[in-house]
Amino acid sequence: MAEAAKHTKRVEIRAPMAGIFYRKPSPDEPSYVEEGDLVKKKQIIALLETMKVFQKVKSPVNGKILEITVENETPLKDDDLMFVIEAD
């Protein structure tokens, strides 16, 4: 039962559309987040570029980054998994 409760707190963040995934605001700056980081709801955690337009990827919950499933500058398809967050 404790295992089931643990899984209900996991939140998957998927690409809303195809595009290039960026973990950093620019090449010479640090990543927005790393695995293990605590994030707040609406905090920017990545960028997704589609046709030269950058969209901010924001955390939908307060929690902890459990997994970042794609590398920086990776092309993504619709609904590709980007992050797994453990919600508070």
Contents of the next structure:
Amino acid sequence: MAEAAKHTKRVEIRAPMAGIFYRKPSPDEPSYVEEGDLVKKKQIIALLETMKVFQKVKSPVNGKILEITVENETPLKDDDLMFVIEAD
Amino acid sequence: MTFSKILIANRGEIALRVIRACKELGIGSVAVYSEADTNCLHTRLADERICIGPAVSAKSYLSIENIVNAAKETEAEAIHPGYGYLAENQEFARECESQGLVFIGPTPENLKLAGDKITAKEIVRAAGVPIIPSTPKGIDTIEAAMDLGQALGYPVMIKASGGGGGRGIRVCEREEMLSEEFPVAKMEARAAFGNDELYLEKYIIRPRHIEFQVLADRFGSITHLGERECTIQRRYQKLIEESPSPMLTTELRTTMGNAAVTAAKAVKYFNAGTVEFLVDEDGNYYFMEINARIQVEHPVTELVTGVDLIKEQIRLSSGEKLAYSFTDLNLKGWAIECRINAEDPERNFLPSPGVVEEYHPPGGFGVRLDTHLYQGYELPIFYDSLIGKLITYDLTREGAIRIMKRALEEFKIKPLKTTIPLHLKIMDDSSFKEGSFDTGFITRLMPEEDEDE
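We have the form predicted on its own; now please give the form predicted in complex with its partner chain.
Let's see the whole complex now, leading with the same chain.
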């Protein structure tokens, strides 16, 4: 593990502003990503709704989703942690 | 008959607007609020307040059951829906009726028809009001399209029956473009909407959006109260409205005002409503739709007519008669409204929630401010970004612009990003000052950034 840590980087993705966190594009559809999924840079991983405007949350790196720290439909504050990604 | 108590099924500035009218009329007022709105100003100004559910609008401000129950519990006799939320929901209006509550607004039949734009257009056209010329749906061949295009006159738009909200539209300036674009549009419509049915509509070049306020009583009397110029828009969201319109001649005002009344009569309209038109460069006007509610921009009409539209809504719903016509009103002066939104015009109008740490509202001669903001108020993330309407009035348009500029400069809302700097820029814009603009004004003033970057 210690060996792996040297070669990878933990990237935290935080809310760019207060808003409601959505893991799926609509209630009937599957989540964008699950823990353990591999993601590409600019891939959509969640939505954030603020005052009826939806923003896409995109992965800033190629890597693997280590942690999804909030439940679907949770109201978040500015800068709340949403994802931890292990960057390639 | 008048009401002794009205429940206001809304929040924010429009709830305050209705509460104020109730107070002046000596009518009791009930505010409803969600769990996210315990600090919203309407809950403090109303005589009574009642919680109607959690923060999410679907479970509070949009819950017919919760709102009707709140009205019964507080023994309100009537409900004012404001705008948005349940204001144009015919099921809600019907439920009010069946529960013995007066819905202060149009009839359920009016709401049904206003929501069915195609049928509404057909009824209004049959009454003699022009609509944008278009062809029947389902044009199959290029040859048929070219014949129809010629009959409409260029430019024309190819529209997909399955499209909507601006999607699936191609503008063709000449016949050659139509023959080139038609097959592509057909393939694209099939791919995008699963339906390749196309039709043509006349394309209105550099249109202006002009609407007429109407009022109607229960006995079939209908009048208009002049127009509102609502051409300054971004993505179909109005930013600035004014009355009168800088482009209407007295003659065109009379013609369009009569057309608005004809349209409202044709659909047997009741209470306050707005008849929307597109107007082209040559002054040809086309009926678009009827908005069956009080509108955000109603104050500009109030300032030039002297008529309190909310009080009129209440009065007409209580069964009183309309006692005047447009010519009795003696319109005077000029009113302009700037919508103050918690949005960042520099960052593609992204919302800007947070706590209002510093707040200085403008005042002085000719200034009206409808807002629910106060120092220390935290904007909930759950509701839309309209935080205020700044309206100025003077005898001339130039005077109203000068007052607006001064008032915008006084207005401090920190640290939120708002549309105030954008409005200041518009007040200084030469084509705005000249009154010569069209619906593309904002796109030219603020070219849109790529959504992805």
